[in-house]
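Just the one chain here, the form predicted on its own, laid out as structure tokens.
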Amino acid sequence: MTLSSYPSMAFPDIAAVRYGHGLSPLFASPADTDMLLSSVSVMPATPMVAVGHAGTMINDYNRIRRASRNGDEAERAAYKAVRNSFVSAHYNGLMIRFSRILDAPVTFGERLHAFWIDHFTTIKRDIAQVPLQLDFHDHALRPYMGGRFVDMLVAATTHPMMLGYLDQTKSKGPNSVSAQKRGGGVNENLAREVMELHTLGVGAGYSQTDVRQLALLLTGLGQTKDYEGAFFPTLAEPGAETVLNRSYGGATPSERDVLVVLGDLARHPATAQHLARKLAAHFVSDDPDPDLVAAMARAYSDHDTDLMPVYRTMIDHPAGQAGTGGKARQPFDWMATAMRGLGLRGADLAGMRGKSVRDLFMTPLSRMGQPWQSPAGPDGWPEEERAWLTPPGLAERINWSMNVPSRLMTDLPDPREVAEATIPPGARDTLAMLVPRAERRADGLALVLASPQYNTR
């Protein structure tokens, strides 16, 4: 499949295709930038996990798992049940994310949530971490994506999911009180990823010494027995550390020093450039217009890391409104767009559990190259179209388009009506000729959902 720009489109179509999940047969496309931005601060009525419940769930899981090792049949059955409930929570997280997209009149906010989840990638190492990861996505990222990046950075960096994933919970200052008594040393993973991935970006002029010094400064960060982020002075390295030529801390370790250095990293010009380019590459083009990136970076710095002016600059810039079709939809994005185009709502997915979720969504996503919540590493998913529009990946999209809609809907819609409602004028001419020739509705819908107009944005 070759990426190419669609014909010139009006703002509502660009807003729906580039900044959302395509045109919808159920909802009007955003009329202006304000309508797009209004979706950013919409908080879901039902979170994936209730605030403060993740730690309780994990402690209960661990307690039941320990008890099951005694060999008692009832305790083993209890452990199997609680483990299955955590697997279900993992599956349900996917269905909730889909449902939010299907029920949202404007989905720019949902696209942004996916973007920030990827920017602050965490990967669970055990099924027991599912509640913590869901808590991280909904409570450490989503509330801040319409505010200041510095606040989201602090929330993400100090969340126990991030601390555990990047081994910060194993880190101690070599001269800390705890290390003097029990041994241990500093772990640099969190510091490296904060600088390389979350703020400054690769090649921003920092050194390994800066990474090491930041790692020492972060040593007090850890988690309580209830899986809440906390600062432990006995784990922290005493004395001052120097990061990017600025000294932080002193004789008495303090969480304030961590907040100050994160604030400085968030406000660094390299961070403005890194985030601007990453947003532009995700929403507009794999190789974004330098003027667009520069304008977004200026908006970021001029508004003290406030993200809303950055989004507005991206949307209103000429490059942000140029012809669409030059970006590949990643598998999750494509699947959500396909279901939205079919006119499905969240209620249509509400009863799906276990094998149905696995067969219709989990396994196909993996075969398309994007297993649910399982990128290869902390740098998240690639942006380039060559990673997604591969022969095996496209074959799986075609297979899904041909077989899954009939399992999701009792009555399939007329594919001609779907094409007319969800593909902008001027971009559906070929489909207008091909779809009426399909022998079955299912075949016609497959032509629409597997078309370049659905696979690109």
Second form
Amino acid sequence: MTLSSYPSMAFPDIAAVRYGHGLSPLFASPADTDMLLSSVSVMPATPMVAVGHAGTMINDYNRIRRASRNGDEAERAAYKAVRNSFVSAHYNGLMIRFSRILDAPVTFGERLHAFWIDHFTTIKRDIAQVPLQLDFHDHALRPYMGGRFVDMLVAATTHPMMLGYLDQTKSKGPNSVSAQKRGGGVNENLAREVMELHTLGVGAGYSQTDVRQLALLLTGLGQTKDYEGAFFPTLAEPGAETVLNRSYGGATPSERDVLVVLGDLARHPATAQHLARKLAAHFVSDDPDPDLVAAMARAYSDHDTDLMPVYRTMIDHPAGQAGTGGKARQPFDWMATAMRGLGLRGADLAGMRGKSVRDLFMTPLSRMGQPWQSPAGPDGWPEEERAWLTPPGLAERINWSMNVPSRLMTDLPDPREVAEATIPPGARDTLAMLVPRAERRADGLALVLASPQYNTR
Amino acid sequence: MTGPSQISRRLFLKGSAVLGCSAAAHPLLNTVTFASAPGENRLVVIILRGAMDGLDVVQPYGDPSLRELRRSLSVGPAGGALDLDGFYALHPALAPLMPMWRAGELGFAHAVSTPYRDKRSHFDGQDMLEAGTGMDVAPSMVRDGWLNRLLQTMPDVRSQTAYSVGAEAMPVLAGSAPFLAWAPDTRLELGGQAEALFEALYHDDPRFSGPAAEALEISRAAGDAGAKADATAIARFAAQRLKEETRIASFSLNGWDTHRGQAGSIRRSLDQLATVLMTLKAESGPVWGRTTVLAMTEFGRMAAENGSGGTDHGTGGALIMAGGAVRGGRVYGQWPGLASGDLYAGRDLRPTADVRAYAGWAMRGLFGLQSSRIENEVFPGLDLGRDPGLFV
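Starting from the form predicted on its own, produce the coordinates for the form predicted in complex with its partner chain.
Expanding to the full complex; the earlier chain stays at the top.
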């Protein structure tokens, strides 16, 4: 038994710790499952980028960049300005995500958003893609996480951010009209990851032939000049393709075939199992109870991929209500939890930009092993505890706990009160003993924020 | 559980100011508890994540099928690649390593792979590469990596013997044998009272006490290694440790997944690799002569170029070997040919050797490990095969 395992906890404490960003001194913890789930469908007041604006922003950026190449001083200055504004938007994306967490009475929805962003990992190739990625996160994933997975899968797979990241924008059928005229061929990247990462899971019974056939079936998916997802029949491979023993499409390529195969993949029993296990491994345990996973997979299949019954099953299952502390909070999760515990609000971060964001958040996240929006590959961040509670990672968490709170607030709160308000009773005895012995208020706060109770859930 | 927690929990208790021990009693500073050091040879394992295109890095331009499969990539000496032996040519981005090749300190093995086949998933492929197992064992079932199992065979391993470098976890080193993990740009310094309080805070939770103790120890031992954790800093840090007690170091280099525009993207990764190898050589000084570097990847890439100037996931690939200890200046391995009938599954370079066998022979040569232990303990189920003669 470790310090941070407390077997008998009240529902609101479990709800805040396991399914949210911890207890808050400002907001009551969710009293029941309905209240916890109510946060899922709340759309944030501030979108990271307005609907339909990303394409215009990117086109403007590219136009200004082209003009600056052989341009005069004013054109070069214009490019520098627009580039800086995109870097700011990238930084601001982090600050908005923190603010949403700090201002949300219930934070399960924010945790889920991070989960689905990781499930559908995309990585920017270029600073020009900042608005597109923000659009992807807020408008292709967020609206669907309280609905059916099949709809999220379609929105994600046909979004230009995903199409570009997994090279679908470079793929065309070898016998398509376009390839006949201008050459080019199929690229398997998106098809493989849709099956391996987004739906069936790598253990499922699909073959290289299925990957190839799906890649051929996805040809035609692309983006317009305004960065809208679209289907281009001239890029599509003519004829039918067979994926997992089912034939799709006919002589005339159509977007409908893509939607049908995505629907079948979303409803496949392997997908139910894969998503159930992944959610349980993220929220409950690195090695989740098979009965919990089976119950969640059943809920998924019984409700035509609707995710709300899956979340409800997880929360209400005995394994989902067992003592917390078995999972490590990842660096972003932990940093947000620490700031929430300090009683900070979104407005407290409002004026922060540039070097402050870099020094207080971006660089520390990188050093903790989670550079913002930059996992190593399309499988996103590792889940297991041992990937996060490493010596350099923990060292950075201690350093951040020591130094950053005093940069964020003029009057540091009393660490005894923070512990009292944000660590469930029965888990704070050691801290209650140690905190008063700290030499400085900042050291006492660091003990609380770097404690196992704050770093696990 | 991983190695550091176990060793360091011990450190934490022993070295703890709370318990009032003096620094002289600390095992890191006082190694008399250990009988002898595990020899003078060094092994560095670099994991190239993303599947390096072996056919582009070491281009078999003597095989006429290469030109038919690849129009824009891997053009051979006509495209600026550096001839190695009349059959293979080195990608031009590795030109800075040619002096190492000529000095016999750089070599390759071609058409190698792990036993991983057919699904071509990066993540399964890397798991299998680092677990060192065959297709008969699901990599997810294996909790330790083959470098750790190598450590477990050594009778006299100390905490400093093996190092995982960088902020990324290295499953190849994970396991019950002790090792240290560190990123060169991290330091942890706490005052006396704060340190004692943190020790008490983590005392009952080994998930925290181990890493925290290790962080404090390495901060003291490593000094200021530089401010940036880029690849150069990682190589420099590794070299500095190798000059001291460390005998095994491992880290990863990312960015090899070249599905499109490979001509540009692989160049960046190769530049970085060249810098890393040159830094290791320059910074390790006299111990370079006792060092073997193995740079391995999860699988190779498809023999044919794809529709977007890149390559999709494949099977056979190349192993890069460097160091003063290794017999370089040659490309090891049996070439299977690239004609359509020669390809694996009609699309990939056919592997003719298990990459683990090269690692096994390296262990045998560097650490005197018996073949039977390599085949049963480090790489269970591996057939080492004939000695490729990696060492003089």
